[in-house]
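Starting off, we have a lone chain in the form predicted alone, written out as structure tokens.
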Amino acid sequence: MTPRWTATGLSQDLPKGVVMAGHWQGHDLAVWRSATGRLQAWNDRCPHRGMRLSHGFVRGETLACIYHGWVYGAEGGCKHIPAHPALTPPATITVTAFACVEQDGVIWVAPADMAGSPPAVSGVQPLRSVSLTCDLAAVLAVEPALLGQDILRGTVQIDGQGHDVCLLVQNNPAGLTLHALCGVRANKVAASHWVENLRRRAEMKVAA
């Protein structure tokens, strides 16, 4: 599978001091924002016992595992082990870090050595993310106006008017997640209802 930038969330859904789960091409991620706003995306497993770091706590500029409280700094290295407070953790205890940037109100992830920038999605505003228990083919079948693969874009009918919609596709173990953005003239409440209706129609098509 060719490494690429993948949308894993919307900036508005990750305030300072919060960690959330994400995905990148089959890898589970812990995506978090520090107290000063720095964004990080790491492999979602603590090197100690394998607990998900996305269940942990952001403390200042660090992320602490919920299980035994091991603390990891901005570069993924272990900074503190509560059971051994006098110990300086070895440099080999580190979490695999991914490239993680924000652009156009979207959080993008890629391998740490990924060159270039994420694709631009200009002219639209972040709306909401929605998870679906179906594949991309079902989405395209119920809304043929949307074109693309990793980025679906097209003019759809919202409240009887045509509006630009952009859906960023993120595959996950249960199906896929769509991170939706809509044109700046669209009513965001109506556009959010459109996204929810799209999810319902796509899942119903698979069930039929």
Contents of the next structure:
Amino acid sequence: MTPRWTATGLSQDLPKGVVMAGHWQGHDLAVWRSATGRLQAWNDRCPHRGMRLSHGFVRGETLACIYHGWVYGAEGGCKHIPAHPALTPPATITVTAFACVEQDGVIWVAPADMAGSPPAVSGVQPLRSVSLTCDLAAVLAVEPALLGQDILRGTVQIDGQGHDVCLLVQNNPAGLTLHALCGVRANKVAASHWVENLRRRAEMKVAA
Amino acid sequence: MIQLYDYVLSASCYKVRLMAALVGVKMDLEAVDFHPGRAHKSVEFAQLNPAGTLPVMVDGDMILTESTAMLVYLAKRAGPQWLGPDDAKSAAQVQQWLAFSGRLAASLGMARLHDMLLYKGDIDAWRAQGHAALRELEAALTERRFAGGEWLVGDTPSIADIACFPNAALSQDGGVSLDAYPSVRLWTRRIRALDRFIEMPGIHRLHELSPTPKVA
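Since the structure above is the form predicted alone, I would like to see how the form predicted together with the partner chain looks, so please show that one next.
Shown next: the complete complex, the earlier chain at its head.
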């Protein structure tokens, strides 16, 4: 699979001091924002015992593992091991970091050596992220106005009016996630109902 | 003093312990050997609660066996602001969420009992019903966020939030991840950051709110 930027969440769902699970093409990630707002995406495994770092917690500019409290700082380097407080952790204890960029209210991830910027999604505002149990083909089948592959765009009827929507496609091990954005004049509650309805129609099509 | 027949791993019992802590009511906890003893299904326990469920609250001659009713009792007595706003719409919405919390217990709660305490049943159906309920909770909380709201009803946390919180926060114990529910996750963080919040096994307070432990 060609490496490419993948949307793994919306900025509004990751405030300062919070870590969440993310994905990049089959890799589990811990995506987190430090107290000062620095965004990072790391492999979701503590090098110590393999615990998910997305279950951990942010303190200041570091991410700590929930299991034994190993503390990781900028670029994924281990800064502190509570059971060995006097030890300076060797540089080999490092979590693999991914490239992580915030643009248009969307959190994008790619391998660390990825060149260029994520695709721009202009003219729309972040709405919400939803997971689906069906595949992308079912979504496209029930909403022909949506065109694209990784980024679905189109004009759809929300509250009886045509509004632009943009759905950023993320394929996770557990299924499909769509990060939805909508035209800036669309009513967000109505747009959210449209997303729910799209999901319902697509999943029912597969079940039928 | 209020007596609570309690089991430490029960989400419904924790719901009541949490509410009591938040409004500052002290209770006498009577530990019941729910697992493996099944003491809640004994003849003796049936005299207290014929349904054989936990928790049970006893205060004088009053016996309550529904956890949501216990939340109302504690809030009305010691923290009426936790009942939510007084208008008709808000009052009805609070009742809606209290009833909805029963659906979380019947789905996520049963999946958790299956995985943790070896309950027999249709685990796939429980998880699917749990996801369906979490989707409703996520949609509601997301719409509240669009309007700047942080809680299920009104501008402050209420018994509606406390009723729904435990089974949502414990969903991973039953094999249901919260990864797909960002608004639910941020809401559980807000509850875990409340003053006087108490923990249970599987639900911890926000570590980052405590100072870094000092080495002696």
